[in-house]
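Here we start with a single chain on its own, the form predicted on its own, put down as structure tokens.
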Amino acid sequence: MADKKPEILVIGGGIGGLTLALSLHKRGIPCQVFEAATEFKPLGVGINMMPHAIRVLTSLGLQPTLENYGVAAKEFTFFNRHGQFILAEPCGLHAGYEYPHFSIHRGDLHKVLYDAVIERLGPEAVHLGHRCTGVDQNSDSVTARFEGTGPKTGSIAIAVDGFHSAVRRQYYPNEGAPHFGGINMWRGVTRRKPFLSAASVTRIGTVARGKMTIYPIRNFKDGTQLINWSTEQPRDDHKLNDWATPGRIEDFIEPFRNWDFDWLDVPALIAGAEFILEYPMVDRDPVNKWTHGRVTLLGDAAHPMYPRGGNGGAQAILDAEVISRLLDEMDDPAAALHAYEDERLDVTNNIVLTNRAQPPDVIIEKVEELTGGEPFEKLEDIIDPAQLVAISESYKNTAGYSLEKVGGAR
């Protein structure tokens, strides 16, 4: 184990930044977290944490707390736009993984991470109201500049400041606007009785004719659940990508007016939402360099991707594990940052491109193509279900959460 380094600057207190702080602390490496927000609020909607991400969070001692907040998913289910069943696959522990799959409110996940950082590192390790405007460095240290407050100096800086990263913009000033895929998302949460297995991550339909992704993210004592739902629809234009932008039902409801299936009333689910948020499907073209001397990028600052399959949060968590391990193993922190880039850059860039071209619901799109969007009488007459399973396994392998890559239960 290498000697511990001077304090590390973690720029950003989201999922990736807080996981990084906990990972560094576990290895005895001191750090300070600088977050732009002036207070932590339970923002956003649901997120799926696959077993590869839960493996890391479990190693940080967080699984028991996560179980108190999220829903341990049992299965992925796929239906066409007529509500007809296409495929069900077990997930998490039910698929033989050593670690569960948690569907959880993003705000709850953030709270679990934040509370752990405050408890383990102390409240003085987290600095709110510190919006980074850029970094400067020399051969021995790096200094982060912040809006409205003084600069901070450390041994290295790890920029986890999100999709609109100021540090990324410093090194890629001509990158331009985000890449818009011609799809807009609307997302919401609705409290209601459970549907299907009460632990199903369910995808219905296709983007072209109406698509929904629906899953529970919180259990209540009265037997109801908080259900997360989202829809993706083609659009020619879009607003700025901001997770807090309010959405309107009338802007997206049309494809779902008649989706009252015997297992779920989708229009009622949407109408009962506590709130609705609108978000464009945007990412950025992959870059071939994250590390610049004593500064590197992590999470959305490094590889902003479409918010599909929980990949954004999961890949930030995996980044945090790798970089903290390398900083612990190597004497030269700048060399550790380069080693982190070597290990993670190609993997995550591939996921960015896969999320554009082949999302998890490509299974439904295949059936839609073969049936012309019409109801079918018998799925086996249209496609061998084994082919659908193979498509799903291919995506899992690319995203890094196949059973082979994560490991099964012992």
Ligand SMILES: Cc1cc2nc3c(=O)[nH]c(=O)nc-3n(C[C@H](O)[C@H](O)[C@H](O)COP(=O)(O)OP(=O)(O)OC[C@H]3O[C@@H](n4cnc5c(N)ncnc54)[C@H](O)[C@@H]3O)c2cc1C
Given for the second form:
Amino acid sequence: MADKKPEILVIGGGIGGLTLALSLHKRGIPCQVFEAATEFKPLGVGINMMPHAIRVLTSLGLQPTLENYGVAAKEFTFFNRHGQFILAEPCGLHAGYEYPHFSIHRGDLHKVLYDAVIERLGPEAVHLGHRCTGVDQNSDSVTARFEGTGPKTGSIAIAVDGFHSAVRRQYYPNEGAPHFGGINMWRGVTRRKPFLSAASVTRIGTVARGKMTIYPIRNFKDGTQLINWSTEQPRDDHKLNDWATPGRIEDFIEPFRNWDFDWLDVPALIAGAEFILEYPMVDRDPVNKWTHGRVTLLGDAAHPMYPRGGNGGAQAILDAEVISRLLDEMDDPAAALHAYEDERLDVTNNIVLTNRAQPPDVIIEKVEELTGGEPFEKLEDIIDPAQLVAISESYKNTAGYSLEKVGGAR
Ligand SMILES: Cc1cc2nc3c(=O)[nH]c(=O)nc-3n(C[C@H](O)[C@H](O)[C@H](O)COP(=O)(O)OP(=O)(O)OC[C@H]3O[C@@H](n4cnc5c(N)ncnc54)[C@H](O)[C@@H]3O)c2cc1C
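Okay, that was the form predicted on its own. Show me the form predicted together with this ligand next.
First the chain shown before, then all remaining chains and molecules of the complex.
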């Protein structure tokens, strides 16, 4: 192996860390992954992986496997709280992208990545039960410390240890509690027959008066699907953000009691949930430095953002691609970490702030505002549909998954 290919410490084996390991491996750069969890467990519920992320996962040869697990989404659909149709926009291949948009169980995505890492890098490259407590460095190397086990030394360390990153805390010890947006989310999965196109990522209503996001994430042989649903509601306080905090129906059901639309019975969907999780809408104020000598931050550790618009995981995947390319191209790994920060920091900080100010469901908010929350007779009398499309395009542009940015089918 050439000298410029450093032995890299990847701290965290989530979506970003595993993608990073695969990207480095593809370029012949050795790395070791250190993950706090003692066993691999599929956590969370559904996640949307849009064409910008699937482009990277396809370059890693994972698209056929993802196809077996997830649902290739066909459209984004928007409805008001009376179940009235506002807008449908094609997505993924159906919108002309070269790559699909997959809606997938977060656990399935993690498994696809984890299995690929074990197969390609070997089981010895992943160290479970390694909770990093901090890093030390000199001019040539970095040493990561771990709870209850010995330290490990490499030439650089990339901290992909998620929202509650220990390495970020080392560099930003006074950051304090996460920034809470005054919104709480409840999420669940329900197995049932398909609705709408059987591949629609559907948003209904507004946060103030009840909002749902609903999409299928798994197909079963008997024709049923696993449907992921989530709601956002205003709240004054919240619990710690964790992938596995259980939620209770009675805490959020009120706005949805009458949402039995002719195209979907929402109360029945919620009542049929296999389990319900609760998660607060939290992020952190952007920072202006991720790279500290031979250590940098990546994914949620670098730019924790509101989980809206299906983008946190995607941005971690894009980070992984960029940093791997730069480490391959540049002789000095510490310089590559700086170049990575230069390329990615402003872009992702902008998404963090956009997600606070203008989430994709701003389309429904706009119609709600114009109708005073009442049913409409004809949408065209309220707003020009072209204006709705323009609002949606503006979000996609900032989030980096507009057709122009990702590229169309060749
Ligand atoms: C409710 C919700 C819905 C979301 N929906 C979407 C979506 O539709 N599309 C999308 O792209 N993104 C979505 N996201 C965001 C996405 O899940 C995250 O942005 C993504 O998981 C970030 O990847 P990561 O690798 O940085 O962090 P994680 O995936 O959280 O992985 C961090 C890993 O580090 C490990 N770890 C933690 N501390 C330590 C330590 N001290 N030492 C070693 N290991 C450690 C953790 O166990 C974990 O395995 C959603 C998030 C939430 C909360």
